[in-house]
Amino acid sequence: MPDRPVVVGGGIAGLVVAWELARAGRRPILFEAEPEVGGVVRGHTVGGLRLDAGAESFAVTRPAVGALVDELGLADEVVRPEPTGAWVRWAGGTAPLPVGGLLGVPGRPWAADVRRVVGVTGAVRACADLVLPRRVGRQGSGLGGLVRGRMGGRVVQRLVEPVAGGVYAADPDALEVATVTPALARPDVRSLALTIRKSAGSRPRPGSAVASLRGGMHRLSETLATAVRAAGGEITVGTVVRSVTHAVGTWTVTTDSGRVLRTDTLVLAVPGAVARDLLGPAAPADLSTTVATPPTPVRLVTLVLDDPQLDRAPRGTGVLVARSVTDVAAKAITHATVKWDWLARAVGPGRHVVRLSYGRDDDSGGRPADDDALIEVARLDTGTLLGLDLDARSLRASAVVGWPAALPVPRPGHQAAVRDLRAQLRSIGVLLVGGPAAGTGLGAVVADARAQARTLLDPAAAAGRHDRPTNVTDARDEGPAGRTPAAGRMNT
């Protein structure tokens, strides 16, 4: 019987199954459609500056990333942004994030920081939450609808909209409280700001609880795809997988260079919507549904400019926008070269690099298709965000990247659908894995591909356990731009 397991997609996912399955002397075969590996997580070269063209930091609240990067060496490398925290605008203002919240909602209501964005007002309903029954807000599973019953409108459209919008690119209302915040949608949490408080402990600035490696968070597909190939693993860019085929227990996989494998285990790490039409028949009737929903395109223009007005970084780390934001099109701005110290100093005094996210759920925000146009666009919302009147002839370089697949959003539901959905998969030999089934966050996607790769290797022990997508959202420091799509931190 075919021992080889195929893996179809060399993003993040795809890498850390095929590592596992390297190390247990499974060597697994990868195709991956683009001319380099990591998905979300690779490289770009803008103007001589090798820059992340997907996410660029992960969250420290949780282990899975930090305990990879340890695994494969990459320890030391490990660095911090600079604390200056991350800043937020809505249709009033525009003010530093208030510290100690988790995607945007407060742990400390009545903080002078909160009151600066929502407003004394709104303060003062938001501290409703600290005494209102613990069945208020609960009515419906969306993040959008617990915050909103039980702090109010304000802190939702301030703080909680623009927040999820940076990270999800969804409206809250969308956003499985389950899925994205796990802590508060335990039936015995009484307060949403107590549970977020005891949680957090001392907190540092938004948008400082995340970390990066030296030189980019590319550098980790990279050293997998090292990893992979040394401990036996076949790793091969630029084929597309044609086609999937299952008959008596063995899946025969065509490549568009005519290779035909056969195997007893497919992992699929690919978009939704490539896993169903390459299964065809075999694909379950509720893949659709689960993973395979339209995810919100994002587009990231990576601005570098030369202009002493940025070193004094006006607005810290970046800015989240709230959707009620007319007068830019952007949904988050990351001034990198103030959050990351090594970058500062690559580029050296007086030259930046700043990179704007485009996209929502609603496609609103007037972006232009054309990507000079848009590059025009990001180039005068960055002075809008920042407050600085920029020239023109302070452009160096731009890239503009397209992610069409990058945000799957976690809807009511999402986490059962994906428990069900990979039990019928499984039964026929596949694996799923990835942002669609994991959730957003790099830190789900590693922790979610290791688990179920143990499934692979230990199948005992996976029919005893629960299938519970392990997506528990890194969104636990909300700092703009710091979001990856699908795979870590995007936006600030």
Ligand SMILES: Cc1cc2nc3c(=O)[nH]c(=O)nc-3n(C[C@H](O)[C@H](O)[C@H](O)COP(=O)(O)OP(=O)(O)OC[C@H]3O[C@@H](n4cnc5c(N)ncnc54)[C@H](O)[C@@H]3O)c2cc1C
Second form
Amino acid sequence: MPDRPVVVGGGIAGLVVAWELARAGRRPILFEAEPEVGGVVRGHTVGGLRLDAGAESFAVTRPAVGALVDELGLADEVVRPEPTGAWVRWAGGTAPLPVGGLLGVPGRPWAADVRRVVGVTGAVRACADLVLPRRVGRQGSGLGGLVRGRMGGRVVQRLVEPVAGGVYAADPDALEVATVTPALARPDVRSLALTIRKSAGSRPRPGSAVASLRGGMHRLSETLATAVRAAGGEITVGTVVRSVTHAVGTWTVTTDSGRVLRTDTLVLAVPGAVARDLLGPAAPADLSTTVATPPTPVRLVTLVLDDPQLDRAPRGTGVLVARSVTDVAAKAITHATVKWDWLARAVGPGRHVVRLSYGRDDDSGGRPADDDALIEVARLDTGTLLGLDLDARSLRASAVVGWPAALPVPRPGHQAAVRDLRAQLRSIGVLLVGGPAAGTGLGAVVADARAQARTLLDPAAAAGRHDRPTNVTDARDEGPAGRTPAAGRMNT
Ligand SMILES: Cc1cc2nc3c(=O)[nH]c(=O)nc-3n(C[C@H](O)[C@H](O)[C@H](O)COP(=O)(O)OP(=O)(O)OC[C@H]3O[C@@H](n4cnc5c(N)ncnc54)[C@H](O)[C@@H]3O)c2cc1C
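Please show me the structure of the same protein in the form predicted in complex with the ligand, now that we have looked at it in the form predicted alone.
Let's see the whole complex now, leading with the same chain.
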């Protein structure tokens, strides 16, 4: 009987694990609820254009995605953003985002672009980071506490909060430093600025920290799915896993299409709350607090606009918005046709694509609830953020995509809690991967998924981590649900 691990969830994490397993000859079976693979890294069509529905770039500061792209033969498709840079807006001003920072933390606190945002007083305070003792800020809460202690509150409010708000939809104080900025968490770090400067290199340019693929990041998911299938894996889309039950060392997986499979290896690559609900009584007690606390729901609005005013890229690649701003509801806008040359060429002259994101941890996920009303808000926000008077007739097409659970917040203590949780899950044959465990961002999620997949393939390595090795054995198709008593929820 061939080994057939079952992977629930075909976002980037599930696909990466499936690919590692397939390449090792394990013939995984993956179920994805949506009609196409990718999760947040999937595409959609707006006004005849194939665009990213969620993630649109990856951080090059972490090597994992670049390595994966190379291995999949996509290296020639990697594109860098145009070096026009993004802007930041706070109550009282709008200015170019300082270059060479890390999640908004400046690498050169006295640079002119930093002074323009935080003022001379703010920059003087930020420079204290260069001389303060190592321990200062370490007792603070999360990334916000660390930066406030070393560089002052203005850097947090005007730089870290808008950038972290865009990436995590969370208060910087709630973000675990080791997860969101690992380089700053090392015990030998004395100055944040010096550490960032060292990793950014001597001549950082705007946008140099990220890259994407020509045609959009969703091509990564599509290419991975093709590679999984080519290596003997099975991917079934449009199929929801309804229940997983555990009895005498075997998991029984039941889908909404009536398929029932048995496996000794269950990979959960789904939002934390879905993992909790699927595992039911088999879920370790601390699963809820570790990976299933409610994330901030976000909504992404894409507008296709015809307006020649946009040709001059008034705010570069876009604007990140501080919480203190009250005249727009968006937390960020990306001027996608300025940022990505391939897209500008695809749409042709005079046509533009902008993406606005809504939803912070201190509101209800972007008001108003109605999509049409939100599109109108987005059009007005676009004008305000880009400093233009946009005519309603310039709107050619639009789309709203809701991501209710895609931005989990890695709170202080997260990594240690995940290690404990995973050890418990591994002892019952479950591997938990994806954003809820790894932290938000493709770099973190891909690196973690690959490392976790290898613990399945190399039980000795897993045992070396003092966890019971996972036994990858067979998944057997049991036929339609209901014909077997194992189809019911029988968690042990
Ligand atoms: C709007 C947005 C933009 C982002 N932009 C970027 C970016 O530009 N760069 C970056 O690095 N990061 C970005 N991120 C973060 C990054 O995309 C995520 O951290 C990462 O994609 C998470 O991948 P995942 O596989 O863990 O989860 P997901 O992508 O959420 O995948 C989980 C999958 O499980 C499926 N599923 C759920 N329940 C079931 C079930 N019962 N049965 C079967 N399938 C199920 C879902 O349909 C989904 O496809 C962004 C996030 C959001 C929300």
